[in-house]
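In the form predicted alone, a lone chain appears below as structure tokens.
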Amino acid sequence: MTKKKTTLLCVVAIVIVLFQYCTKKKGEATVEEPASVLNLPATPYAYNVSFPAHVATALAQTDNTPAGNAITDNGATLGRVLFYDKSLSINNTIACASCHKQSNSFTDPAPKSSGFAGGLTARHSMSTMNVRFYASGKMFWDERAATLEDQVLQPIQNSVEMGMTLPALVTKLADKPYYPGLFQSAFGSPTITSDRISKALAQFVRSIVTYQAKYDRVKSGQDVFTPIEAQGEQLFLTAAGPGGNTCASCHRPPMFITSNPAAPFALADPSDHGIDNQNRFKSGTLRNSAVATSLFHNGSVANVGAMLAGGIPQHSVPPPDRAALLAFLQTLTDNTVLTEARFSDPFK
């Protein structure tokens, strides 16, 4: 190659970086934005897949999906790469799975989220698993949404967490490449919504479910508890606490999760009242409890063996009692949905 070849090529090669530096839209920042070749496979993962009877009875009697957001292969495909793009922040730094990372149950170790600018959420982010029994379909610790579909577009209109509004979002995703294909498939056009944008995230959402921990293979016949394990089972639906309730009163099996939260066994805060002020909180999935961090509201008891323990007076088990409680407890993990590529960060 003469030298004047590689000169014309070094000169060619500066115009091309400045040119990507300078048409970056004011304001936004400099970091590098979401591959537009996804790792999705040629066929979609299935979204719907057979749960035990267990499981499947449960979800009979509690599923919160609206009649025009039935889960689709398509449909939860889309939610999971707007789920993982970090295009959905104004700033192309926070994605939904920035505060609900897979490797931690679908929530954040952490007792408050960092936002696009650096700021902190105002509460813990809740995990995503298994809301799809929340037969309200009330969504947030104060459950202040209406319904999944409400409440997955709220934290990207929030200007803590990812500081959009929803016309400059359908705009932005328009102009990336990999959106009108996925759209199509989904909806059986290119066309990008606010609206679509909000049934796919849910839909992708509502998929995430535990179902394979010992819990589920003892309740399928092919497991058995271990003495201990058993003795934890006995004590959460049995040892009555404040007012005569159980641990199953308010996580009821065998999704451990009820949407009638009590106001006795919240955590008390003074600058949190939760529920139209009534002091009470949305009651989340115990399953995968005994692995998290970080829980209730605000983040401030730090894992379900400090709650057993006294973290919150209304939870607190006699000491004979925690070892059982706790057993059992780590039945309810279920490992796989942690790894599961279904569920993983696409753009990886």
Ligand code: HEC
Second form
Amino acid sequence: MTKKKTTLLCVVAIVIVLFQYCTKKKGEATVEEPASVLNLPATPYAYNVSFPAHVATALAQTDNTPAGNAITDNGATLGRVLFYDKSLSINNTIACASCHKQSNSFTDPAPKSSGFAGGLTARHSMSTMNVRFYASGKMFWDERAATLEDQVLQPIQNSVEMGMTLPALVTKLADKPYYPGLFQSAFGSPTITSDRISKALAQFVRSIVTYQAKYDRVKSGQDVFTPIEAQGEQLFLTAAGPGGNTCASCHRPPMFITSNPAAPFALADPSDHGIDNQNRFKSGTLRNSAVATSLFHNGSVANVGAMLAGGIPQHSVPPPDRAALLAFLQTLTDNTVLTEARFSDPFK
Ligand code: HEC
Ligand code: HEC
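Just the form predicted alone so far, so send over the form predicted in complex with heme C.
Up next: the whole complex, starting with the chain shown before.
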């Protein structure tokens, strides 16, 4: 071999090694499986709890739980594992909980959320709290999912969010040591299907209800509003804005989910017109919104204080009313859900 040829071979070899090194680094994130150490209690947590009367009454009127998918402790437990399992994304980097963080009232503090390849979602993440109180059952800001059971399978298949296909997911989950037993407990046989994945995720999401805020203690006769909180509640219930609507006519107590997305309202946004392209949006629960950042469908409103002062139609109020409305909205904050074990990451 001539010196020239050896040099050439060396260069080729170095290039190959470099190439492998680079592609390996890139590939590693896609092959590495997340930690599969599950930490579940011997007896499952209780997911059907008794609510105070004002919440129970609202639930009886608005519950979107379909026949055939009532919450069971084993079903919601499986749903909890799925909700926190990064295996639901194609490269094992993103779980539902990545964009719906327990510590952040099951939404994302950022205006938009990052998917499995770093791409951003088109809208702000919605809270998964209290969704079972949305009577029509339609999900997403633009209500494009007819039911929660339909909705929960969409992020899995979304090309920005998790990038999977359902057949690939079923195969992938069957290879995990922990799933056959969890499906057996939840559904009576170890068979994994996308229908069962959907049902279990929906059960877990429906179980996330806030009912232990100051507001709830007041409505149960165990506490009283301060004068400014009481003034804020009166404004919320009775002060009509220029359109003749009160806050409560669109965000109905006690769960404060939009009761009437037919009343046209959207934050002005040239690139997004919501439901049927008609400048209408759903809003999720206002509970815990007083501690949230990045509000509205595009996450562009920094917080409730900025909303009340920002000149937003139907949402900004005269200076003397701001402190009272804010004080009232703060009584809707329930901190127990932020740490409750039955809603927490079971892989820790
Ligand atoms: C990459 C971030 C991301 C991931 C991962 C993700 N979501 Fe979401 N979620 C969002 C965004 C953004 C929206 C609002 C999208 C829209 O309206 O177009 C949303 C909306 C929802 C809603 C609608 C709530 C309502 O009131 O209408 C539910 C329920 C939900 N997600 C549950 C889940 C579940 C269950 C998973 C896992 C299977 C999941 N999400 C994974 C970002 C994410
Ligand atoms: C005409 C119906 C209507 C009225 C009146 C109304 N809202 Fe809303 N509200 C909505 C809709 C719809 C959205 C979501 C719109 C969007 O994202 O573009 C929303 C969003 C919000 C949000 C952000 C929710 C989130 O999860 O990001 C808060 C907080 C809020 N409203 C509080 C109030 C308060 C307080 C009042 C009274 C001062 C009020 N709203 C009056 C319909 C209404």
